[in-house]
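Here's a solo chain for you in structure tokens, the form predicted on its own.
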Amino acid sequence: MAAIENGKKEESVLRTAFGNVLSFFILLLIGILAFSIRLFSVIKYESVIHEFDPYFNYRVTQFLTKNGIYDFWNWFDDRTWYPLGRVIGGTVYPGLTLTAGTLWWILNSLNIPLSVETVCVFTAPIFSANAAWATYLLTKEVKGTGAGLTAAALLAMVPSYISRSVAGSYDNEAVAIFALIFTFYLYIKTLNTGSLFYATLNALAYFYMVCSWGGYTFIINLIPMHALLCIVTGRYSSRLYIAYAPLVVLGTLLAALVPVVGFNAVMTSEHFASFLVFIIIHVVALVYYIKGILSPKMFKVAVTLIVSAGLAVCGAVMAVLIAMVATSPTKGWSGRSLSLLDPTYASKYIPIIASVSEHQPPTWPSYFMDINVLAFLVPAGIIACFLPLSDASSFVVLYIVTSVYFSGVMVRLMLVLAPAACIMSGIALSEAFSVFTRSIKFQLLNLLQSKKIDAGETITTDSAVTQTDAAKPAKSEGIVKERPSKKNKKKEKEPVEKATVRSRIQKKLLVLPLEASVIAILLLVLLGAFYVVHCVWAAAEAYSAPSIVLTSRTRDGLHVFDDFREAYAWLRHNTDVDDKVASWWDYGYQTTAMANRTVIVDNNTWNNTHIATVGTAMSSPEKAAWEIFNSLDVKYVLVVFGGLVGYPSDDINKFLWMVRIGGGVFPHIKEPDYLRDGQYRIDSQATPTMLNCLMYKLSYYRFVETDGQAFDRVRQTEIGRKHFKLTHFEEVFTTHHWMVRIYKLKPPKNRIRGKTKRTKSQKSSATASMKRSSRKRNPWQ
């Protein structure tokens, strides 16, 4: 028996070792997949920074690597938000910049001379592999290795995450999603083990998340919600206390060290939930401690006192917090947080937030585009988490529920939904494969055993016939038949008992028929293949094109529109270094980074009044707009126009947001003045206010010379005002495809005094003074 047990132990050890090695290689392949699927943008186009915000991050990283960390913290950027400027070190989340700068420093220390731009381009693909591995660790803590590997493979390819992590997408989310998942993993690991070591690592991971992205408030609200859920449902334990309390204390202290957060870690309403749950969990911990050392009667009295004191403390804390935020018009909430809690808030009060396309609510097709078949697997994963329900599985259920709500408010937060959907889908697929493969294995064993039993029955019946034939003469001779022994009775009962045990196991393990299991596995494989094809298509076609370089396919082949870089290169080489460029805030970061010129507003959008001033200038007639820009010392105005090539994201399509934002600060700008019967038009039915505003003139100036009809391919109509001249602006540059147009402010005219009628006495005195002044005088007298 000992030898058999030792053999079984060795077999289990070998099986475990082989499983670990296989899991390691699978994870390595998943990391390679996550990195390589995001390289389509580099392969199809070139190694270039994408979108708008990444150009600011790239510019900051360049400054960091060139000047060092101390100059970075104290950097005052005078090329943005003229004439106000911006303190970069105190207004930026430094996690992405410090990460890329550290990677660049390590590579150069190893004599791998990569440029800063190359490191920035490939930072997102590298951290997508890290995010996939973090997803494996998190899902493994919830439902095991199989679910973890499946979830990691799904996250490596999910289009929602690819859209923010392709090569060149150098934005905060590139590292923040990894930090988010890893923080959740360490919280679950601490919850499962009760280890202070993992609790400390959890606080450090949360600190990295705070450094990386403003979405850290999602973590500091979701974890308190889970802790409160565990307390309410009677699942409190010392492990929960160790997982939660150090995170709040250490995490808040570390978060306050980040300059952009500072005292907001304890002064804003986004963080108050963690403090209230912190008090509640201490009250509950004290109750559980007293319960173990007091008698039942004394315990009731002590509980009454503790609960009363806890309620008093909570009330006092609530009063202090309410007093702190009472003076704020938003009660301590940021505009984006209020937009999440009340989806109509931004459109009513903060149009600058509502004007951003990624802040709009998603459509149903966008869910299928970004998470594809995972949307159908998530409900199955939620059900699997309840079989059985644990602290870890309840956390991921809470995670998916909250992320589904937030993604329904802002399309940008589909990025937060993607890891939760992958975790749930990984759990669902793992459980489904487990049931189907177990069913196939069990049914095949049944078939083999039934064949053996059938073969044994035929042998026993033949032998029984021969025995009866041989026994007949013996009976006639008077030989008495022997009774069956107890051993024979046991042997007869064994098949019946095995059948009953097998039926019980079959019911307990949910064993399905063989044919149904095989068909189900084939369908799941087909579903996975469809998911892979969709993800590769999304990575290659939908999310790899950089916004700085546009392409289109026609019958003549592939056409490349490089107008943006053409315009920024013209500004860099044909304007003075100190010249100021005005444009809508979308293009501020690119203008500063690529043209190296001072801008009035940019994508930081921290000063609504400044942006409203630019919007008012664009919405005003030419003379009034010239006066506004001249007061800001602007020399050039840049507009983006897509009417010739059909580029829909131009300034004409964004113009109503300029009107709304400008009208929010300057009441003389009214949106109805630019609408005809509630419709936004640029054709002959457009209002005079629209046809005379600066944006219309700068966009459509000389447009009729292109085709003779001035047909706008985006709006699919001929413009209303075709022939006009500019009096206060002059065109200095228009790109090859007319996508970017640059105008220069004309200098102010010399002041000429108006002619007035003079009397005869004034004329005679003027002529006498002229004669006296014409006489020669000694200059030394």
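Positions refer to the first chain, counted from 1. Between two forms, the rigid core is the largest collection of C-alphas that superpose within 1.5 Å. Predicted model, so just to flag it, every value in this text is computed and none were measured. What changes on going to the form predicted in complex with the partner chain:
The Cα shift for Val525 between these two forms, taken after rigid core superposition, is smaller than 2 angstroms. When two forms of a protein are overlaid on their rigid core, residues whose CA moves 2 Å or more are considered shifted, and Cys314 is one of them between these two forms.
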Given for the second form:
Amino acid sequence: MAAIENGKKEESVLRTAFGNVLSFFILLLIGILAFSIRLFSVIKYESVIHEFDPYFNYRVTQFLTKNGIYDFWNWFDDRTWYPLGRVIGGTVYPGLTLTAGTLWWILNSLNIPLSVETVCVFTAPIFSANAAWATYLLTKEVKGTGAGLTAAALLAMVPSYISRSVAGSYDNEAVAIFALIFTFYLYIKTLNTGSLFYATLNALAYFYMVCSWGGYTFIINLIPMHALLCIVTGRYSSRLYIAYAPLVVLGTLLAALVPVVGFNAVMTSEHFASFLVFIIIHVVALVYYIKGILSPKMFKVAVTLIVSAGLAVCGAVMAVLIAMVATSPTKGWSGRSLSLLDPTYASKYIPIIASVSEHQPPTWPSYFMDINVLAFLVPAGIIACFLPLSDASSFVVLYIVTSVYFSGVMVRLMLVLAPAACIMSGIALSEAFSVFTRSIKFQLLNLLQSKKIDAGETITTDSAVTQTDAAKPAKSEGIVKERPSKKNKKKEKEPVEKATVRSRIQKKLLVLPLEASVIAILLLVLLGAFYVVHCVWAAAEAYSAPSIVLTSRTRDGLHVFDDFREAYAWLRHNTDVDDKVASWWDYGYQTTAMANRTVIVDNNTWNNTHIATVGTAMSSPEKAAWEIFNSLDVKYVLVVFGGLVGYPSDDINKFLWMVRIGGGVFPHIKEPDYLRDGQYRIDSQATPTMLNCLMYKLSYYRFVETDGQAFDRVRQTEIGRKHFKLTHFEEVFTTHHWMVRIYKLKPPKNRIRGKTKRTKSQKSSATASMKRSSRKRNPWQ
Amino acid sequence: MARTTTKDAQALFQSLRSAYASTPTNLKIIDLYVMFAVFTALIQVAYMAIVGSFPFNSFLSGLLSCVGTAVLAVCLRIQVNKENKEFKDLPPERAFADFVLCNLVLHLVIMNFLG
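Given the form predicted on its own, state the structure of the form predicted in complex with the partner chain.
Time for the whole complex; same chain goes first.
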């Protein structure tokens, strides 16, 4: 008997060891998978930084590596938002740049001479591997190792996360999602173990999250919500206090330490929820303590006394608080947070926030594109979390519900939904596999035993044991084949002797018929295969475009459009270092990073009036625009034009935002002036204001020379005004495919009232027939 | 009505006192420490109300250091309390070491933020 027990124990130790080694290798493979699936853009194009925002982060990282951390912390950048400048140290989330800078520094001190650009490009894939491992840890705390491995494998590939963390997408979310999942893991770990050590680590991970992304407000609102949920559903325990209270105090302090957050950590409404629940949890803790030391009768007396006195005090405090909060027009919330809570807020009040394409609500197909199969595994996971419900599983349910709401408001926040969906789906898949493999094992066991029972023999214990022992080696190969290798579940050894016991156990274990289980497992594996195929396709085709280099397939092969870098290189080599360049704010970061010139507005859209000034200039006629640009010391104007090649994200398509934002600050720009039948048109039906504005002229100057018809491939019409001359600007550069056009402001002539006889200059060879301003008094002709 | 209320209040206080007197000494010391920290925090708030909150970061770091160390002491008390069934496997030395570590981190941040 003891020998059998020892044997069983050894067997379980061996099994645990084998399971641990297998888990380790699986996690290693998951990390490699997460890293390599993000490398498509490096293979298809080159190792280049994508999009717009990453260029700013890259420039900041360059500065950090060149000048050290003290200069970085105190950096005042005068090459952007001219003439205002920007305090970089105080307005940037330093987590990403400090991480990449540290990586570069470590590698260089180990004598591995990687350039800063390479480190920046590959930061995101490295941290996505880390995020997959963090998901494994988090889900393991919720449901166990099997669910953890499944969730990690799902997160490594989920397209929503890939879209923001490909190699080259050097943006805040690359490290922030890892910090988010890791903070949640440490919170759940503290909740499960009640250890103050993990609470400290939790606060430090939260600090890393605050450093990295503005989305940290999600954490500091979700955790109080969960604490409140636990209290309300009667699951208060001292572990909850240890998990929550130190996090609030330490977390607020650490958040206030980051310059970009500063005192907002205690003054804005985004953090008030944490303070409110902090007070509530102390009240609840005190109540439980007093309940513990008093007798029930005295406790009732205490309750009546406290309630009557406390209500009065509470009412007074709440009145003061409400009065304080009501004085601010936005009730203390920042614009971005308010637009999350009330999705219509931004479109009514803040056109800048409404104009960013990432802030639009997502369409239904984008859910299927971004999380694919997980979209219908999530409800199964939610149900699995309720059997049984623990603190950790209630947290994950709350996480998925809130992130689904927020992802419905802003498409950029699909990214926050992705880890939650992976966790839920991992739990669902793992539970499903568990039930099916259990059924298969049980049914096979039954099948081999039922032959004996049918023969009429009563099976004694010994023979049953020998029967199972003999059947085990024969069965084990079959079981190993069907059981997926990610499982490390506990083995249920049920001694099955009699039919009644068998059927009872069958009912308790929720066993399904054999054929159904086998087919179900095959179907689940097929489901996983579809998911993998979709993810690889999405990573390769949809999300790997660097958007600074464009390609298209023609009959003659691959055609590469490298116009942006061509234009920035021209600016870098053919203008003075101190020249100011004006363009729409989309291109600000790229211009400062690649062309190294001062810009007027850039992607950090913090100053609405300054952007409105540029928007007004783009919407005004030439002379008024020249005046505005001259007052800003602008030398060059840059416009992006896609009409020749059919590039749809050009400035004419963005023009409506220039009008709206400019009109929001300068009332003489009225949107109806530019609309014909409610639409922006540039063909012959366009309004005269539209045909005379600077954006139209700078985009279509000399366009008629390309094909004689001036057919705009994006708007699919011929343009309205084909032959005109520029009076205040001169064209200095147009790229190969006419995608970027650079103009220089003409200096004013010395003599205003000059001769009326037309002088021969390089630019004015023929007068335009449609000039409305009087030729006599025009000093620039 | 008022008399029954005051009588109830007195009875309440008596029972609270007698129940509290039975707690072990080490927990009473921790409670004293918590009281001291909260009292210091109240003094700081009163000072700020009188003098104004000019270096706000100093006020914030002073206040939060008091509140923080009080919270951590309460956590220590929870973990060390013998009546708590959840923590009976946790040796009190480990609880105290965690307390010290967390306080170290807290005060490091405070010193940085104090200005």
